[in-house]
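Okay, so here's just one chain, in structure tokens, the form predicted alone.
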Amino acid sequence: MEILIYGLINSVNLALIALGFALVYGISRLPNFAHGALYVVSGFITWTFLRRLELNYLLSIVLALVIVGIVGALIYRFVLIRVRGMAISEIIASYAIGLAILEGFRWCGFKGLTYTLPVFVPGSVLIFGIPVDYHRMLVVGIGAAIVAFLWFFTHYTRIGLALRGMAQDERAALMLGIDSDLMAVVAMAFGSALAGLAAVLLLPLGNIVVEAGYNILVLAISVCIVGGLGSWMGAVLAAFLIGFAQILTVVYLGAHYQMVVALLAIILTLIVRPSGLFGRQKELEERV
């Protein structure tokens, strides 16, 4: 029962971490390697508004998400738009931006264990004899609501349908008058805000540290590769596979093997099924 409960919680956490990355790549085919840095930026901005400016917690979160969304849009508008379509350059440019942000925080002195965010609801409850924090339960509920919202948004709103059109066939979308760059800006802003939302939900369970940016990026990439690059529903399913695998590893091997599971998932997927569970990339036999 402990594996079932904490496997579910860990899976939802991974889905929250990866959704922003999957959304950006699925719509604009841009691998946003600054995803982990934007996650950390959200945490530090929320902490600054809450602790230094003494604003309301909810207001601090909303302002942080808005700022990170704008930052994501600016990254595309002034940097990634110039290298779009050049896969290696996209990776190098976005990773360089993320690296500069994270190491800039380290250089400015944002390090150590002094930066924390309070949990939304303190306390815990026993579920089938297993203690579970109220905050973790709230994260699971919010995670399910976000997935439902994304499905509704992409199926029943004008902007969502335009984003789906770009994801399915960019050339056809262009012929229908959809602005490719505008949709890419919207996707980057939305994906960055999702990274920020994951941060404000998950960082209260630990500390805000620069190293989290690198770990978050690896986890997001592993979930998206296993689920299939470009498929955000595949990312959700992959989050459950990797999430339960990590909890089983923690129970039987140790907590320090969690990241190893994510890296092995990347390697095995690229060997067995390079396109992932729901990906549309060409398989080896189709390319030769």
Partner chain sequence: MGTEQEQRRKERLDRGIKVRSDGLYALMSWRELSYLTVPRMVLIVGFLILPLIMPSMYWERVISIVCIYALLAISFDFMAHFLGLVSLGGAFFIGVGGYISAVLNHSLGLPPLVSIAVSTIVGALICTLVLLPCLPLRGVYFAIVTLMYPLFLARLIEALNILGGTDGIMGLDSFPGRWIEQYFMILMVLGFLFGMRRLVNTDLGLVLRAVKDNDQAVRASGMSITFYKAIAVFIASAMGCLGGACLVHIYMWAGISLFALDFSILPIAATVIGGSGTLVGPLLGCLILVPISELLRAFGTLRIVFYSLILVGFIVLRSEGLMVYGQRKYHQFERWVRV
The other form holds:
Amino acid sequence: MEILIYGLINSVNLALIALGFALVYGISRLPNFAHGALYVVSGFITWTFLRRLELNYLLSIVLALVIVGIVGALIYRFVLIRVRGMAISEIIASYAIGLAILEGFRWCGFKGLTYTLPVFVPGSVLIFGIPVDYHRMLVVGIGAAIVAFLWFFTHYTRIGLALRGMAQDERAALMLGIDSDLMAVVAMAFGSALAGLAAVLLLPLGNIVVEAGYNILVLAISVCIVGGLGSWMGAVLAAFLIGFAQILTVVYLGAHYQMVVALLAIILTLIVRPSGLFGRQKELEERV
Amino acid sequence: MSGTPILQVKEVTKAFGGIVALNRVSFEVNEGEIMGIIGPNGSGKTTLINCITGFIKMSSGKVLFKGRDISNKPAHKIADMGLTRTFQIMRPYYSLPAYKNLVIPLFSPRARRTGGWRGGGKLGDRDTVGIDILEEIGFERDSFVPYKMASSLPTGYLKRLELARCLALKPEIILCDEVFSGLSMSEIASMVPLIERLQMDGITLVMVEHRLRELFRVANRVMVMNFGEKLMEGTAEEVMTSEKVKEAYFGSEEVEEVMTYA
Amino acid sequence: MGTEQEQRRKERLDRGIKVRSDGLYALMSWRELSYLTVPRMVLIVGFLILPLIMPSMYWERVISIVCIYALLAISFDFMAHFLGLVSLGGAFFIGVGGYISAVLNHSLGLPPLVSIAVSTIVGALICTLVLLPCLPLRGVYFAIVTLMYPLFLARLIEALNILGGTDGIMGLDSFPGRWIEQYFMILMVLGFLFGMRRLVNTDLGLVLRAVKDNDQAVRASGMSITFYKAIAVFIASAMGCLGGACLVHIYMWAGISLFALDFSILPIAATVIGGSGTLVGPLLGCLILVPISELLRAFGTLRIVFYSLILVGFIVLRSEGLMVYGQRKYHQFERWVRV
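To test you: the structure above is the form predicted alone. What is the structure of the form predicted in complex with its partner chain?
Below: every chain and molecule of the assembly, starting with the one above.
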């Protein structure tokens, strides 16, 4: 029972972390290696608004999300757009940006254990004899809501449909009058805001540390690779797979193995089935 | 024509997901003959070549080459046995000059054993052998053409380069995927004798083609495919007069043209 | 007229001496001979006297570090531009080579030079075997998997608490002397540099480039692409492992920081800055970047910010790199001509 509940919570966390990455890759085929950095950035921005400027918690969260979205869009508009289509340059450039942001924060003195965000709702409740924080339950609820929202957004709104069209065939979308550059900027802004949302939801459960940026990136990549790069629903399913696998190893082997599981998942998936467990067949053919 | 089968294809089936691209296709190719394979677009001709040469895995069926089972063997092993292919979309090494393009197949184990097309079991200097092969296949030795970058060669030469790459391995059989397509009439006119010369040199040829007129001139036998299935097989005349084939190509001007031509 | 301005284009012409000194004719005059050899001699002699002119022990150490990064950068450049596999896992090679050498030296008591030699070969074998299943992967996928390997090994060592765990293996033997250390490193770098330059121009090198260009045609030519990729990965990882093995003996310590991302990102930055596809460029890039990064050491992590930004700048502006630029200026003269 314990495994079930914590596995569920962990899985939703992973899904939240990975959604932004999956969204950006799915739409513009851009592996956004600055994902982890954007996550940490939004944590620090929220903290700054909340503690330094002493704004309302909700307001500072909204502001942080908007700012991170803009930052992501700017990164795309001024840097990544110039290396569109060159997969390796995209990886290196976005990774270097992420590295610069994270290490920049570290240099500015954002390190140590002093940076925390308060939980939304304090207290906890017993479910089948297991204590669960209200906050974690809230996270699960919001996570489910976001997945549902994304589904509706991409199936029933104009922008969402345009994004989906682009994800399927960029050239065809261009011919239909969809501005693919603009859409890619929108996607990047969305993805960044999602990373930020994951941050403000998950960071109250711990400290805001720069190192988290790297771990978040690895987790996001592992979920997306296992789910199949470019497939959002695959990513959500893969999040559950990895989420439960992690909890199982933590229970039976020890906390150190949490990252080992994620990394092993990436390596094994890429070796055995690079298109991911739920990826499209087409990408499998990309292997020699 | 000795009449012994060199390549036997038995009930080869390939399905991509739910789409059946090849449905139990069987045929035999005799040593020294030229066999043509024709069919409308999307009838599975290129898929068939890919399956035989090991470039994609077939779902079921069997391919025998000189009596040995080569089904689903790695592509390089099949090529190493002497069963080579050209690509419909030409795949030269664009960043290399034409003669250096041949250095690469000449580096392969088979070329080292056999010494290239004309080699008697011993491989000379790769650059020289490469230029020799290019000359035989129609690159003028004293011109700049063999030294030109592959990226700046016209289609006619690239098609020849594709053939030359196979010849460097001293092949026993070449599966040609549309060597005539995209060529001008004069280029085809010079390609046909080349094909005939290859046959005289004892190389078996399987030619997938859309240019029916030229194909019917060189091919000893023709197989017709449609919707991933073998429609019929026979001599050029039999195929031309067949009702079934007319049906498959119904409305296709090219067939009409060929019919009247014949 | 405004359009007049646009109708000019830059024309690049080979210098006469380059045309004349192609091939054997270079032996005919001293001028032509020196045109070819001087740039190489400057590099070799410059490197050989480098240890003699260094002001302090600290900067002598920097030379060795430059050499280690140079090995990694050359191996990255080789894999990326002559084989078409972009490896983000420089740290993986360093870590494997380093740990093997550390174990050999610490547990078996082998002298450093022996353990370095053994770990180069064994490490390269291990790296090649581990990467073997990933070789069919392309582009992004290969890059991601190589990025994950070093992280994975680091976490594994941490979790299993083997090989000294988070503390690492301490008390390794250092090189017999600082001169030996520096000249060993320098000779290795120069040897590998010129060896690789020769390799990529042999027929084997041609085949590797063909694998990058067009792997299907190579398969159709009866050659196993996995085999040739494995050979190239073996060579590249041998360089990385050699670097790692030397590193642990220089610092007399092996720990999980061997898998740090520095070893993955800096060689790439050096390659991009120095000029990719030239093999000399990465060396040049390391000569520039590593000392700068040492100078900035006082600023802590700011140096990572600094070279990340340089990297982004060079990539975004699609710079050709210093070396390509220099070669062009050396071999050709440019002028504006009216069309």
